[in-house]
Amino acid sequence: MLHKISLGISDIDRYRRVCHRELIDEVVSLGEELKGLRLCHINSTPFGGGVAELLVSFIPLLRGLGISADWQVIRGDHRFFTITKGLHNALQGAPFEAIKKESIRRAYLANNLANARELDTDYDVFIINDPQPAALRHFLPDHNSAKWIWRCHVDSSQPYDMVWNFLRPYIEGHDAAVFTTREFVPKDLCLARIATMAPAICAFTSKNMFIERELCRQLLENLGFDRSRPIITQVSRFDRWKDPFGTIAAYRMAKKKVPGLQLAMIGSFAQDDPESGDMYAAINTEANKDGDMFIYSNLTGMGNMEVNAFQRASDVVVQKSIREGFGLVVAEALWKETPVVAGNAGGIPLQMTGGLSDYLVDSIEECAEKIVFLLYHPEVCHRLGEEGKRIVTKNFLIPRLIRDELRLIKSLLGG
């Protein structure tokens, strides 16, 4: 059998302190209507990346609502995850010529078949996350009573044609597909039900719980930072779409106008991302040239609490993505009332509306300019911090996402 992630039960009522009562009441009502529903999320890694980050909080809250929710993780070797990383990149528009090879297609499908044979199928609804397990449904044709939903977490608005033509029949075998925004839906996808819902963060995890900023600055000082000088931070996977070298270039430009500026780059490794090691090594090479630049990862003691501290203690958080499905780290920083300078890409503009939209950037030069402006205008940082927290509280906390998913499931089950 596939590995099931061991998780507990969490109470949605704690969100009554931060969310509108009407939202929590609706979530509780949906839970009562769907009580006993057997629901299973499936993805390709238990750690590192936004999907795992979401499910750690999402599944316990569903269980607290009376839904029998589980999370299963597929297996794969290095070759399989190298292929699926290519598929992942191709959904975001990058070429992946290897998909022309019959051996590559066979390897992908053989892995999905092997995982389908080990899948616990005793569920009413399956939610398949991203391309890695997208063909599972194809290999379970007799399991017709369950509803199958494919959830795309990347910007698939302009996918690489050959890869999309390969994946599309397997995706269209699902009962519904979910995208972050309508713009991400490929134009030729033919499904009776296509829904949009943005991801969300959990306010009460160790990554997002409240910590005094002074304590956070002390933690950074213990790691070698000079707390008397400004600090900017980028938190993301070690992935080319996050444009880490663009962030480094913007930092170097900004430092010419803000002497003593310090940069923290915090990344994560995931077992389904074989490219991350090379990226980490290349970023480390750059960091070794600058005593004010620090690189951390989830393999070197940088856990959720430490990320929380960095996002709260930093003067500015940078997320210079050039492709982005959503960017949970943007919502995390905004929740902590830290100003964000971010790439004008994918799902990031959903979060940075109103005055925050002035800090969406399209170039390294613009990124550096915005960083410098904020560092010299703390009153603007304060205003943006307050506005950011209001936006996240209203739109991007996890009860809203639970509501959206349960509404979709209810409609698929016939209301």
Ligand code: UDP
The other form holds:
Amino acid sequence: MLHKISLGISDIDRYRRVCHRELIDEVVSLGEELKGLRLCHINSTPFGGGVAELLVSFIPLLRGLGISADWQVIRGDHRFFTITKGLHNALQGAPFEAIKKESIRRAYLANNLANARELDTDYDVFIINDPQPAALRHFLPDHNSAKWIWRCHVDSSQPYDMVWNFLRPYIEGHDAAVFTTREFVPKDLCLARIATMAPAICAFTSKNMFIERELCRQLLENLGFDRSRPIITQVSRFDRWKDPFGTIAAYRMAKKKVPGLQLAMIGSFAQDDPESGDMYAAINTEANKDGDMFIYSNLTGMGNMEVNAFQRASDVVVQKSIREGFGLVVAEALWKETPVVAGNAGGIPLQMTGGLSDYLVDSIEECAEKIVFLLYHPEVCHRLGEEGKRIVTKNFLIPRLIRDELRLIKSLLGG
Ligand code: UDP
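Requested next: the structure of the form predicted together with the ligand (the form predicted alone having been shown above).
Below, the chain from earlier opens the complete complex, with every other chain and molecule after it.
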């Protein structure tokens, strides 16, 4: 059997303190209508990326609403995850010529077949996250009573044709597909139901719960930071689309105007990401050249609390992505009232609206310039922090996502 992640139950009522009453009432009422529904999310890693982060808080809240929710993780070896990383990159537009090879396509499908055989199929609704398990449904043709939803978490607005043509029939075998925004829906996707909903963060997990800023700064000091000097931080998987070298270049440029500036690069290794090791090594080489640049990972003790502390104690959070499905890290920093300078890419502009949009950047120079401006203007940081928290509170907390998903499921099940 596939690995089922062990999770508890949590109560949506705690959100009554932060969200509108109507929203929570609707979520509770959807839960009552769908009580007993057996729902299973499937993805390819239990840790180290946005999907895992989401499901850790999403599943317990669904359970608290009376839904019998689970999360199963598919298996794969290095070869499979190398292929699926190619598919992931290709959905975001990068070439992946290897898909021409019959052996590559066969390896992907053989893995999905093997996982389909091990899947616990006793559910009413499956939500398949991203391309890794996208062919599972194809291999379970007899399991037609369940509804299958494919959830895309990346910017697939301009996928690499050959890969998209390969994946499209498997995706179209689902009952519905979900994208973060309309713009991400590939033009020729042919499905009766295509829904859009942005991801969201949980306000109460150890990643986002309130911690006094003073305590956070102490924690950073224990790690070797000088708290009297400014700190900027980027938190993201070691992935080319997160542009870590762009961030490092912007930091170096900003440091000329802000001597003493310190940079923390916090990254994670996900089980389904074979490219992250090389990327980590290259960033580490850069960090070793500079006493004010620090690199941390989930393998060196950088857990949720630590990331929380960095997002709170940093003067500016940077997320210089060049492609981005959504960027939970942006919402996480904004929730903590920390100003963000981020790439004008994918789902990031959805979050950085109003005055925050002035800090969306298209180049290293612009990124450096905005960082410097914010470091010299704490009153602007303060204002942006408040605005950011308002935006997240209104649009990007998890009850809204639960509502959107349950509405979709209800309509798929025929009301
Ligand atoms: N994350 C983390 N530690 C790290 C790097 C990332 O906990 O070293 C978390 C981060 O806080 C966020 C998620 O992983 O919750 C990344 O989600 P995002 O949507 O930003 O990017 P993705 O990895 O899905 O592309």
